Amino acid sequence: MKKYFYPLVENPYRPKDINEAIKVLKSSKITSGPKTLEFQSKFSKKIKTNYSLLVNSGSSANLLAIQCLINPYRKRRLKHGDQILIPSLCWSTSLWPIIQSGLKPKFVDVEKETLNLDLNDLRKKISKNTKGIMLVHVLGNSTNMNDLMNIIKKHNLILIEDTCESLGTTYKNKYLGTFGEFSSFSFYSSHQISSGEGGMICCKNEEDFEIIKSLRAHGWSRGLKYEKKIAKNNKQLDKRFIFYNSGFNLRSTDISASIGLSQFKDLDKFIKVRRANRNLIIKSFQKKKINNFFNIIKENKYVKPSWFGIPILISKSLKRNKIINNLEKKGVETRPIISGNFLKQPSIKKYKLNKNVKMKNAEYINQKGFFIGLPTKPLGKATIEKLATTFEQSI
């Protein structure tokens, strides 16, 4: 592999999460069990949701929420062919749960500004069709949560928020993953916080979280609320081994529920330094007078955001592919914004998903953006000076 000096993520393993997950190998209790109801615990008291749920991914996360939409079991459920609008910007586990689920994606445009869901494109895109909005709060920024929560309280909207990118992020003090229904979030290794592979689901209310606890398990009835009386009206079945609902093996072990609370601990102290390295970054790109050639993207006004990255849109006199391959050969590792205008992947065009839609701003995010790595420990001044320099050098 590569090696670069400014990687887009760096170990996030630390000394301490490694000895969590070695007492629980040590216990010989590796699947799922307390220091997972643990962790579901602790993030449902700083986030401030009702129920918190550990899968195996923040992409297992999105498809249990959408699942949940659809379940038998669920008093208000989706039917085939609704529609789900789905911001353009966006990773392609946010768009397929849609679609195996057999719904309808409608894609929505964004802003250049902050790269979140443009909500005058949104509100042009509601039908009579239109049962819910798949959210994606982009790299720790936001959209305004305000007018879009006015938007679904007018149209009895049903909000999913992919909070994989935005853990820690706030709206006017109210972090993000609590305005909707459901919630997800991912402790991948360049997320911030890591447990390896993990996600979190989190909903507000409890018939939402028994259908997405046995989704989580087989259909299991075991360890839900009325497992009981689910026993006592299926006699003619071992208790053990009722199958209540359709299901999923998506479940996390306690190996990964240690490390991702041992670094949720220091969630606040992460965001802290992500900050600080942002700001001296972009200090630097002042220094050097390239701050006009390179426009890092800003919070969106009221947000206090959980920094993922640095997104960054180049200048309409510089060309993209350049710029990336300049950085790349001089040791700066870089990325598309998530994953760039997801209408121009190819599976779009296989599954006729984009019908000759335009999204103007998500294709100049596509042409015009990328995003460098924030490292969750302090970066040296000879770091962010050599960044400074190659990025001008990069031109």
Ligand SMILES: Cc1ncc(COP(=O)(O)O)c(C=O)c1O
Given for the second form:
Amino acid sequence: MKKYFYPLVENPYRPKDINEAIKVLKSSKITSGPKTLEFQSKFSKKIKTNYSLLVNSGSSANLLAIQCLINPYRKRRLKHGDQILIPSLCWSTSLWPIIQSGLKPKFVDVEKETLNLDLNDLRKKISKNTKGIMLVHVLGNSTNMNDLMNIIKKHNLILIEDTCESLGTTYKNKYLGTFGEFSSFSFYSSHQISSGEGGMICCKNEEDFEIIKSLRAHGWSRGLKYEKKIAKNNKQLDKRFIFYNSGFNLRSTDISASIGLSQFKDLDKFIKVRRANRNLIIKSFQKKKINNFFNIIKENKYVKPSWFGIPILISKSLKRNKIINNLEKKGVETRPIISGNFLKQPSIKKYKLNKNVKMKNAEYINQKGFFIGLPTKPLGKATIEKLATTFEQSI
Ligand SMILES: Cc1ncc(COP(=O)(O)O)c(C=O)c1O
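Next, give the form predicted in complex with the named molecule, keeping in mind that what was shown is the form predicted alone.
Next comes the full complex, and the chain you just saw is listed first.
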């Protein structure tokens, strides 16, 4: 394995997180149980959402949200071929559940300044076939949520917020992930909090909550609000084994829940340390006068960010490959901003989803952007100085 002095992620698990997991292991109740319920309830309380459900990944949360929209138990349900708008700067599993569920994605460009959805392009892309938006909050930043919510209301659209990269960010003091009918969060090991693998899906109303609960676990009636009523209507069946809906198994474990919860309790602390580290790095770039070559993306107006990493756009005169190679060689780990312009991925070509679509800004970000990590432990002076010097020497 390559040794980086500035990696994307350092081991995020603290002894106290591991101890929580050991307690669960010793209890021998390892599957989804009391820790999962506790995590869900604390999560809802803190971010102020009505319902939260723990799943095994952020991808599973996205899948459940989209599957819920086409589920026959849902009153307002989408039909085959209905259109969902999605930014072209997205993650693979922000997109694929749309296609896997028989819906049609339509791509929207993003802004270079914020990396988030370009609302002017969004307005142009809305048609009578558009039924919803899969919004992706990129790396802890956000689009203008006021304007977006006005568009949503005006066109009666369903909003799903992929908040997998932005747990803890607020827009006008309201947490991202609480604007739409659904939102997803990821606790994969590089995210704001980590539970190994893990994710949360949140929703606003009880009808959806009951559907996603059954979809999460085999379509089972077990644990649903109307479990008894369902059993009464199906007297010919063993009431403990009634399959009321279609389903998956996307549950997590109490081991994962205990680590996630332990980290979640310190979310505000992590955000604060990351913010302080980022400010020190910005200052060191300014001091070296390299800030014109490396534009560190700033938060949008009204956004109080919970940064995921440090997204950077290099100046037009620089070549991304050269910079990346130099940084990597000298011990700074880098990666694309999400996955770059997703329309450039071979899977898109295979599924013939890129017919005549050009995304100017997403393409620019693809060619000029990358991000570096942002640790949750305070950075020392020497590391910050070494980082700035490495950037200076990479030009
Ligand atoms: C925007 C976005 N959505 C979804 C996911 C998927 O999350 P997970 O890795 O937990 O499946 C990621 C992963 O990093 C992501 O960045």
